[in-house]
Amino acid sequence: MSGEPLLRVEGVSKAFGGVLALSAVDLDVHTGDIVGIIGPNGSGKTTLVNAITGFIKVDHGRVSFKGHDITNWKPHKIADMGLTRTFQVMRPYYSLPAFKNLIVPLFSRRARRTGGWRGGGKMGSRDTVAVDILEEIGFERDSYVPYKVASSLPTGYLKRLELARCLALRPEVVICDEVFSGLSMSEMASMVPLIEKLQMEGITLIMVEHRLRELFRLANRVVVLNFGCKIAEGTAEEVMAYKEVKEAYFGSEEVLTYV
C-alpha cells in the first residue's frame, strides 16, 4: 500500500527469561485496514499486542504510531494518542453497571479533547453518552441490560462492553484480542457487521483471532506468527497457501474448510 503506515512495528523482539516470545517482528498497518493476526497457541500474538500497547517493554525494535516513536510508552499515553485494545480475558469493573464502566474513559483527557462520543464538542451527560455508545455496539437501550452490573452479563455482552470502553476514547485504532472467543454462532454472526460498521466509521482494526472463518470475512490482510516469528503475510488465500502455515498451525485438510 502507498503512503506512510498509521502504525509501524519494526524488528520487535521480546524474551521472557530464556524464551524468545517475539523475534524481529515487522508489521505495517495503514489507515482503514482490518489486519488479522493468527497463529497457534504460544506463537506470540498477545505478546505482540502487549508490546504495541505498552503493557510489556520490548527488548529490541521500534513501535511508531502516526509518525511518533511510542516504543515502551506507558499504556495510558498510547491510549491517549488513539491506539486502544480489548483484552482476551475481559476486564470490566464487575461491581459497576455496564454503562458506568464507560465513565472512566469518558472522563479521560482524550475524550475531553475530542469532544466525547460524537459530541460535537459537547459532552453533555456522560451517563447518556455511555448508554448511547452501548446502544451503538448492540446493547438494547430500552432494556435493563445497560444498567445491569457487569458481573451479571453473559460473555457476548462483556465482549461488546470491552469494545465500548475503547470506543469511548474515540480511537483511531482498536486492537481486538480474540473478540469472537466464547461467543455462540449467533453472537459471532452479529459481531461481524459491528466490526464492519466500525471500519466504515473510520476506525482501523487489528484482530488477533482463532476463529478463522469470521476473521477471513473481515480482514484485508493476515499476518501469521509461529514461535515468535512472522512466517507469512498476505490475503487469507495467500497465507493459506504457505507450506509453513499449514505445517505450523492448520494441517492441509483443515485449511480447506476455512478458505
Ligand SMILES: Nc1ncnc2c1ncn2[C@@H]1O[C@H](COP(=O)(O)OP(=O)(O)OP(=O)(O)O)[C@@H](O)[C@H]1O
Given for the second form:
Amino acid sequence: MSGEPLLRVEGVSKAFGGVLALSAVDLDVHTGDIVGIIGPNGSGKTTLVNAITGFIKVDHGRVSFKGHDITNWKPHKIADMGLTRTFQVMRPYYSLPAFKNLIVPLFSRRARRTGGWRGGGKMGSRDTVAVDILEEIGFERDSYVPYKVASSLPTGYLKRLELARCLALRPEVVICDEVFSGLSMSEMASMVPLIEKLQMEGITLIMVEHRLRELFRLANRVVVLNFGCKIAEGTAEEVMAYKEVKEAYFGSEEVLTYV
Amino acid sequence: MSVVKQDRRKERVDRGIKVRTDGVYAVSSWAEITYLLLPRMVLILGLLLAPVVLTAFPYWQRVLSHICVYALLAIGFDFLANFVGLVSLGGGLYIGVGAYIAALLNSHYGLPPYVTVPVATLAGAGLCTVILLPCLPLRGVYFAIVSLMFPLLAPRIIEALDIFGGTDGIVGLDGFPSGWVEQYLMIGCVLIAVFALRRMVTEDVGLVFRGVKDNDQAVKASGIDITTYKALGVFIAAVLGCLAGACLAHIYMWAGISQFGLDYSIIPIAATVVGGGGTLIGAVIGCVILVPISELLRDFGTLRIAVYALILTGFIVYKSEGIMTYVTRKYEQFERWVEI
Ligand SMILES: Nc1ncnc2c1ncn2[C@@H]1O[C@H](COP(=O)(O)OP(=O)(O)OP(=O)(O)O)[C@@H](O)[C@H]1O
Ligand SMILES: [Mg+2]
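Switching conditions: you have the form predicted alone, so give me the form predicted in complex with the named molecule.
Up next: the whole complex, starting with the chain shown before.
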C-alpha cells in the first residue's frame, strides 16, 4: 500500500446529543481494496458511512476523496464523484418494478457522463441498461424477476437492488452497509462471488458487516469500531488477535467459534 | 337478505381491452381505440364546445374563464403535491405575481397581451421559484404554511409601500381582442397543461420526481440533487399559476391586491380532493364542479366557505379517492357478485 489513498478519513467525530457516535476516526482506503468495518451494534459503523457520504454533517475532522476535501459536501455531489453507498435499511422504490428502480440513478449527471454501467459513452434506452445491470448482478432475466414490483421481492434481491443503484452510477467506491445481513445461506453463497467480481472490475469496496466469516474471506483489511472509536486495524488474523477486540466485540465464546 | 350477502363478494374484472399493463396499450381494433380515446374526447370536446354552448349566457362564459384559471392552479397543486411531495398553498402568490407583472408591462411599457402573458408567465414563475427556494427543505405542513405566508404578505407590502398603484391596483389594461380569444386561450392552456404533465409524469423524469417525493435519500444517493427537482416542480406549478394570473389581469383589465386572495390558494386543494389527487385530470374536473357552485353561492358571501367545508367533508368521508379515480375504476373494470 503506497501512494495517496483514494479515500482518507482523518479524525472524524460526530456527537448526537450526548452520545459520541464517532470519536476521531481515521481510515485510509486505497484503490482496489476491500476494507471491512466491524463492531458491535451501535458502535458507529453506519454513522461513519453517513459521515463519509455526506448524509450527516461531521463535527470535526476531514474526509477527502481523490485528493478533494469532500467534508460535509452534499450527498448527491459525493455520489456524483463516484463514491456511492447502500443503505442498511433498504430504500427501494417499492411501488415500481425492479428495473424501474434504476431509472433514477441512470437519470443522474454521472450516469449520463459515464454511460451507466458498461454502456460506454452513449447510453441506450434507460430501461435496457437497467435490465442489463440487474442481470449482471443476479436478477435472472428469463425468470422475469427484473420486471417484478420491488415490494414483492425477497431480501436477497432487495440487497442486490441497493448494490445495483450504486453500480448504475459506475462508481469508483461502493460502501456496502450490511449487504449480507438477512440473507439465506444460498443467497449469501451467490453474493460473495458477486463482490469478488466487482473488485475484479476495479471497484473499491468498503464493507460494513456482522457476518464475519464471509467478510474475512473477502476483506484485505479490517477496521474495528467500538463506542465510536477505532480500536483495531489490520488483516483479519491481526485484528482477531487484539485483546480489546475479543473483549469488546465478541464477548461470548459462541460467537468466536462461529467465526 | 343479509344472510345471502355474507357468502357473496364483489369481484372486479378488467374489461374492454385485452392487453392492458400500466400505461402500455396494445391496441388492435377500432372498438378498443374508441374505448381508449372516448374519455379523453369527452373532456377535450366538452371543454372546446362549452363556450359555444354558453354563447347566450355571457356571465357563464366568464365563469368558464374562471374555471380555467382555477384549473391551471389545481393542476399545478396536484402535480406538486402528488408527484413532487410539496403541498403548496402558494396559488395566490402565483396569480398575484403573474397578474402584476402582466399589468406593469402593459400599463408602463404598452406591451400587448400576446407579449405580456408569455413574459409574465416565465418571469413570474422564475420569481415565485426564487421566493420559495429557501422553503424547499421544509416538508409537509411546514412548507404549506410558509407558502401561504407569501400571498398573505404581498398585499400588505404593496399597501404599506404604496407601490404598483397601492390599494387601487393597476387599472385600464388592455383586454383580450374578444371573448372567444379569451375563452379558447384559457381552454387551450388547460388542455395542453393537463396532457403534457400527464405525459411527463410517466417519463423517466417523472420517476425522479416521484423518487423525490417517496424516497429522497435514495435519490440523493443516486447523485441527484433533490433541491433542483423540487425547484423545477415549483417552477412548473408557478408557470401554470402565473399564466393564469396574467390572463386574469387582461380578462378584468385590472390587477389588484385581491389577486393574492386566499381563494386561489384554497380552491385548488378542494378541487383536487373532489376530483381525485394524483390524476391531474381530476383537478380539472374538481374545478368544473366547484367553481360554478362557488359562483352560485356568491350571494351568500362568506357563507360559501361553510358550503365548501360541507362538500369537502362529504367527499373525504364518502369518496376519499375522488371522482376521477372512482370513474376510472368503473370504466376499466366491471364489478359482479360472485358466490364464495
Ligand atoms: N440520527 C441519529 N440521532 C441520534 N442518535 C443516533 C443517530 N444515528 C445514530 N445514532 C446513535 O449513534 C450510535 C451509533 O449508531 P450507528 O447506527 O452508527 O451504529 P451501527 O454500528 O451502525 O449499529 P448496527 O450494527 O446496529 O447497524 C448509536 O448509539 C445510535 O443510537
Ligand atoms: Mg448500522
